[in-house]
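Next up: a single chain in structure tokens, the form predicted alone.
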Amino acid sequence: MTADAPPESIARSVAIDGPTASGKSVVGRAVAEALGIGFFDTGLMYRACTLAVLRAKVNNEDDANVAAFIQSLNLDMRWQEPTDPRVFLDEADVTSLLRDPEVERTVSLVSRIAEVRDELVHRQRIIASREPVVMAGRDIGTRVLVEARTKVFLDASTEIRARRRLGEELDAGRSTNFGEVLTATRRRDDLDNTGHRAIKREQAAADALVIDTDALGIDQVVEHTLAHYRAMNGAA
């Protein structure tokens, strides 16, 4: 490998892009469950980075000190089982926690910061030169794993994915309605919009396979997928 070549394990990963709830987790465990390699969600790090500055009561308006806060911690993610992600702050497994309803309420002012996304995306490069993995998130294929061959963008309307994290909730036992999950996906998609983040399709990697998933189930979802991997990796 030259200097200036990427690890092959990142050339080996999978890219998933969309905006929130648009089935890149759902998907993304299948497929690593197909490959047998690591569901690396970076919407995890981003909660566990807002989980820790909730806790060290760090002002989330201030964005030198978030980011230097954040630039400090001992974060990592790793795996016993393909579709089960696990995060660590300072060596503690906080997955469990990471849907906490005031993280999810922060997670989005903590993201946006664009020292915080530096930092992010250059630890998400540490564990992807690791191991292969499939990543998900809004900027994989366009920032984080540019050079993964399979890239995937999965499309869909803001009101189907409302109504995909309405049943989210619900399972979970939260209590909540499709008003409330529609104005705050509609929320997500603003603070998400930066400019540097692929949530619209016109925003994917140009050699990324856009699905659009409204009329798709998730088993159609996923051998579109892996199709796709096994084309760009010269697989059978």
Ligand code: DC
Contents of the next structure:
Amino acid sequence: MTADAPPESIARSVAIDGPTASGKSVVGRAVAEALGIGFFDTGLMYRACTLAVLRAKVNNEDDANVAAFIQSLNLDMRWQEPTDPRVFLDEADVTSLLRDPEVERTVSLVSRIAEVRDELVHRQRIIASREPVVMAGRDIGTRVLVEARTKVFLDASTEIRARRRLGEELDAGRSTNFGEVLTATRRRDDLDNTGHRAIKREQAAADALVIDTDALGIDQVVEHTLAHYRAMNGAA
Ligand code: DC
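The form predicted together with the named molecule is what I need now, so please give it after the form predicted alone.
Starting with the chain above, the whole complex follows.
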């Protein structure tokens, strides 16, 4: 990307950041549906790269090797409907494999690598330059879509986030309990806390609207975000 004015599609896109299980996906999906634009879950891209690294048995402790491998990947994000981002590796849809426990355990090791982040930030900006998106992640407002007019940071306590994640896990038919999910949430926060990723409200973009979601339902968070979008884009 050059120093030229950013495409209007980036300015019009919505940047959603926040820690793991803060509601970025569920909120992002609902906002995308309301606006009729694609929901871009950047975590899925990091997960797809991790799946590729695991499949190819690339040594994930060799940062330069992992980065070179990821730069060479044929990786794409596509939508048949706005709320359902699909990730393609070598033209095969791998979306359903991205919550696999091995991917879950390894993704932080891959996403902490600076050269990997540079590459994915670049690819994410290219996609958002083509068409406006609702993009969720950890560095969207501060790095990927810096010029977006609408930025929100979803904050929530660790306990509330673990409780929400537990509900998702049980709904998906996985057997677990609150203690296990709480430990996993803390572990993910520790691993994500590398300085590159916004997981605390102090790390939100200076121009982001911080929404404390502990006491709010999803509908209310979505409504706050849409109201902010309308205000920032001059809509009634
Ligand atoms: O949001 P998630 O749990 O799907 O994210 C998966 C991993 O990718 C997590 O370790 C954080 C990382 N990630 C990141 O570093 N930057 C992003 N923009 C999105 C996700």
